[in-house]
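For reference, the chain that follows is the form predicted alone, supplied as structure tokens.
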Amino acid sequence: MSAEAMVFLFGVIIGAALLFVKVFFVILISDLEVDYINPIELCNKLNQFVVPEMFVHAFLSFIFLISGQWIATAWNLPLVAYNANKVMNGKHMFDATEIFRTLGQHKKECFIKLGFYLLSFFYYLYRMILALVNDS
């Protein structure tokens, strides 16, 4: 198996698990909508899994920029900008008191990122494949 074939199997582990955490908040924001869950719990139950979020993309990322994937680098940097831009302003922890006010963006967020994460799932699937039938 080539270097590019363990990188993008790496990236299609890792797309997945940041898939499953994705919706995984957006079934928890879902709920709050719906009154299944108090604003405290929500927001105790997702801060755990923002920054690690935020490093385990950051890392794909660079693991992507040391191997040389350069359309995969300049996919993933936007989100990587954006994320680090939240956490210098402060900005990446959901607030259980100022959820109700901001729910609306933190759904729209949630959503534009699990289309992303969606959407490299399968750009790193294709890739791995790709370099898998290259290999033989």
Second form
Amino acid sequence: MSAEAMVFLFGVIIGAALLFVKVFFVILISDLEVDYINPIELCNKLNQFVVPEMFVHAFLSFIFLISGQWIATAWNLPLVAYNANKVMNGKHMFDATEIFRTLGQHKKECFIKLGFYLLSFFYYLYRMILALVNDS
Amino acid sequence: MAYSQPSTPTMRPASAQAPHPGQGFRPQQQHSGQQQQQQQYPSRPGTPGQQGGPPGGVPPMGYRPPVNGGHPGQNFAPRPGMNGPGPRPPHPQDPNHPMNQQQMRRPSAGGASLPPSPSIQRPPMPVGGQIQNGSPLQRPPPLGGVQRAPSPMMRPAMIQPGSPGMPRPFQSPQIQARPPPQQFMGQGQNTAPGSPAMTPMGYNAGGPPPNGSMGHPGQNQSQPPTPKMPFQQQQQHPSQPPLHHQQQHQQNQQSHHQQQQPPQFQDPGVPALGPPTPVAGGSHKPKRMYPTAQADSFQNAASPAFDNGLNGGFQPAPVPGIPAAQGFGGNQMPPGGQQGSQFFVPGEKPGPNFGQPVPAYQQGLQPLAGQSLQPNVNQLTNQMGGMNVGPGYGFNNAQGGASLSTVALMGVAPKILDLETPPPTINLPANSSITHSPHANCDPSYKRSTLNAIPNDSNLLKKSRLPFGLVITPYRSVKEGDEPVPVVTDAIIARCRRCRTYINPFVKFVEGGQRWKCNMCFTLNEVPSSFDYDSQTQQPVDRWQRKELNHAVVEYIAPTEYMVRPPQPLVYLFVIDVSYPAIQCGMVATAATTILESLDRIPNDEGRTKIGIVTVDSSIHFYNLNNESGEPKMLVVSDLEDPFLPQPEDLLCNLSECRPTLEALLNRMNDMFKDTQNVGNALGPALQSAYKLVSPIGGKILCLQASLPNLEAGALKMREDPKLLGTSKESTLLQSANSFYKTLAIDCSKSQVCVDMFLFGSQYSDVATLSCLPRFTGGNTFFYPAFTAAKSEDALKFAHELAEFVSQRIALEAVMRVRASKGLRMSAFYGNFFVRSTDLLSLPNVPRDQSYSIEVSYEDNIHIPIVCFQTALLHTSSSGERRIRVLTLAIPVTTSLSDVYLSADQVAIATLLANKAVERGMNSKLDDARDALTNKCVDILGVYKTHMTASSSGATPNLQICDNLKLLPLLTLGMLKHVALRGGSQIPSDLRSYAMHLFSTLPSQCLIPYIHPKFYSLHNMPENCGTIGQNGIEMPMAMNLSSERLERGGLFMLEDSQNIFLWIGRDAVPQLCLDLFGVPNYESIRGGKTTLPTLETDFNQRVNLIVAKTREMRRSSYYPQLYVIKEDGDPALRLWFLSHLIEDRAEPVMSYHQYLGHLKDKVNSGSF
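Beyond the form predicted alone, can we have the form predicted together with its partner chain?
Full assembly next; the chain just shown is listed first.
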């Protein structure tokens, strides 16, 4: 198995994980809307995933960077920058006191990220298969 | 008593006027007494020239010699009959008095004067079986088919306050004052067809005016100025006058019915004659000759261009052939008005336009045109009245209805007295409440809506651009004279099984009273049997007497289903800062004394109240208050990283049991720490342990903090940076600096713990961060900048507020939910609470008189005539009962934009906008908040101009708005100039944060003066001001907030519900200084925070009474501090005072008139 295939295999696994995390976010946020969960619990649950998610995504981008996958890096960099910006402004966490005011925004962001990870996932899958086919 | 400075130097010394020093002041008193007397007896001969200055203004000459020097005492003896033949209180036996009528009709359902109707024949004993099916209980369709013919332009019945066919046994006086158009029509039907004068003569178009009375003002009301008139008026008829005309309607209607109708104008043949008027009541039409209708019909009929414009782009096209109108209209006249004016020009020949009214009219039959026309006309007639065009043409009568119509804003001083007027009446259809109780709808002091007639769909709301929301003060205090909230004690709580709405006066009983139909979701619910039958006493009971069916504000005693645990006792835990700055400023001593003195006032009905004290410097001190020795035991925890409770119990103990220990501790508290040099403060860990202490029960943590916390968790830094002030980064200073407090607030909220902050700062105290805790736990923040107890005024203010605060009967462990009729949703919440779910607010404590604002949005169009908002506050009262307070507000729905505008409540709108602006200012930028305010104002004015006035597009020389919104620009300007939102780099962020906190918590009653202070002139106030009159202490008349009013020798008072300023001019006469302050001259008056001395002089006593009244007249626990401002005194104080005069120009914000000009430019350039 070539290095490229390895990198994209890693990408597929991470991409799937990120996808699951986002689905989890979306489910919880919809739960909040229909009042199955209270905002404090929601924030406690979600906040423990926020930083790991960002970190894993940044790490994946870094792997792409060092392995010279320029397209994949370029695809991921804007999100890394966006996340970094949020962390620096201290706005990355879900705030239980503000959650209802910012719910629409969070939801939109979740859906966009979900779409992004979905596209990434298939792209990595495609590149992995391509690399495997090229190998053999 | 006039203390005016004489304007002529020769008259300056008081003694020059007075024959001898002892009487130095007398002549003036006599003089003003003279004035007073004249006001009350205007016809008194011999004194016509003494009418003095304008009321509220300043007499030009303070020291005029007494003209008619009567004995002062004689002049001012309060005589009961002084006011002449005023409205007499109703005699209890007088059945004709409206008040008595209302009371009398109630049991018998239908007074003598009203025809009986099935709709109100309520069985006196409506036990289930007696109620007929087919339902006397059900309201018939709002408008009886007989009286009301279908009309395409008729407004839906839902918005009519009443209908002709329906008796309105318990209508409120307001409703009586405003009969709906339909009623008018109905009566017209009754009278007109029977009148012997019905001849078709009136339709001889072009015939001569009947009595030749065209120019006669008295008759012009009942007669059209031209023979065309009846015809045109029929055409106009279908467009119903908007609400604000209704009063006029009635007045005119009465006069019409009394006056002889000229036979030429009866029109039985209307339908035959072919005008497309499908209105059955059209026959009475010619009687309605009041000016608006005249103008209206003229406009409608005579100017096709106008009509076309209405349907299309509403272009103000000049009418050909009437150039004279231009000159006539003058500057004030908008284009539309010019068109209207042509008809009133004497000698103007009807132009060719008059010949073609019908096509224009037919176009005008579009409902939209009808709606839009009405305000046009209104505004037009108004202007006519204002311009004095009318006299001689009957148009001066139009001024009578001006109070409910469009007013021009520019060029006139705002009528600030209208800030006190109640909100526009909620015109519910008759019989909308089942019991017709006068208390069926919510009092505005509990809950008010920004719109008292709600658009039926979101597009109409969007079009109106008015903010839609509720201002709720559910737990307002009940002062003496207020009606207490009725309590339902039998634990029968009828709620809708689907939407959980509580039964209220607006539900309907159906199926013979066996079931009730929810007024929110229309589900049928069983009526509890105990509504009609008391199983304990085995007696039938009258369900109509039930409080929840008679009162909009009601409290239920909740059964156990409403409890997750037994009702908690009151718990007060004081967390007192005892570090060096706190001791130094005297806070600890004052607090200890105050707590000690108010121990008796702390609510302790059942002896369950618990109290505890924690003091904190660089370590946390707990006190065991419950040991045998009677001596408090101090337990010190210095582990700040992981604070723990030194012992599991006795740190909080029962107030009655540990009273001696507690008193011993409080007596000693200041001495224990008086030599401290410790500047550390570990507020964060202290709050954490306080939370641990209180959280098993829930309760209140009162945090008294005089220094910036600087140790461990929750340590704060001095982050105020003058360079940031006034920039877009400023809002970072208004946000919480540390997430610790927010996290703690969430924990507290979860465990029903409320934190209140009393902040004392000689320096920066980071109000922004520390007020986070109260904000999310339903608490309150008090801020005392530069507090020193050495100043007795500071100590007094703090002591008063703390004592009031701890003795309030608060509500505990509360949740609040607002339900609304289908189609409406609560979308945003402002105030001090934690939003626990999309519509559930959690309030660990509900302090008295805290206000919450809620924005409402549309989910769906509304198809019902009345919408309801029901606020339920489930709480534990301080006496340990679980209770539910339910506030029900019913508001009619309308399809007409003019109704929406005419029912808008400027005070509620200002309150909601203030909350939104604060939110915006904190979360994004202050600039954005200010722009949003101005833009909202521009939107409202622009929409009004486009859709409600004759001048739809294009520039207009003036700004117009309906009467009930005329102070909105002033209030907006007040907010823009307020410390909370004002631009500039002068305002420390602490003060701004605190002002923002007040913006979002003060109820409207206090918030409006906070935005727009009250300004009085005291040196020349009428003699009865400051004395005890019929309504308590008489207050002077409030003046406009402009420095034009200030005089060099005057004494003025300004109060904004948080502070009171006494401004004294530098030329104040020594007598005034002597009388008020007891000092010989102006120079010896001390400025700044002060207390007025109590002197024997009459003037001093009156001013003292006015100050006292100001301090207690509102429902709040704040104690306004008194400042004396000398005209040439401390410049900072002077500027502070002058910054309240919001009508003046104060850099960088414009003056009121400049602001109006700015708004006008934006309105004229924008499109709406």
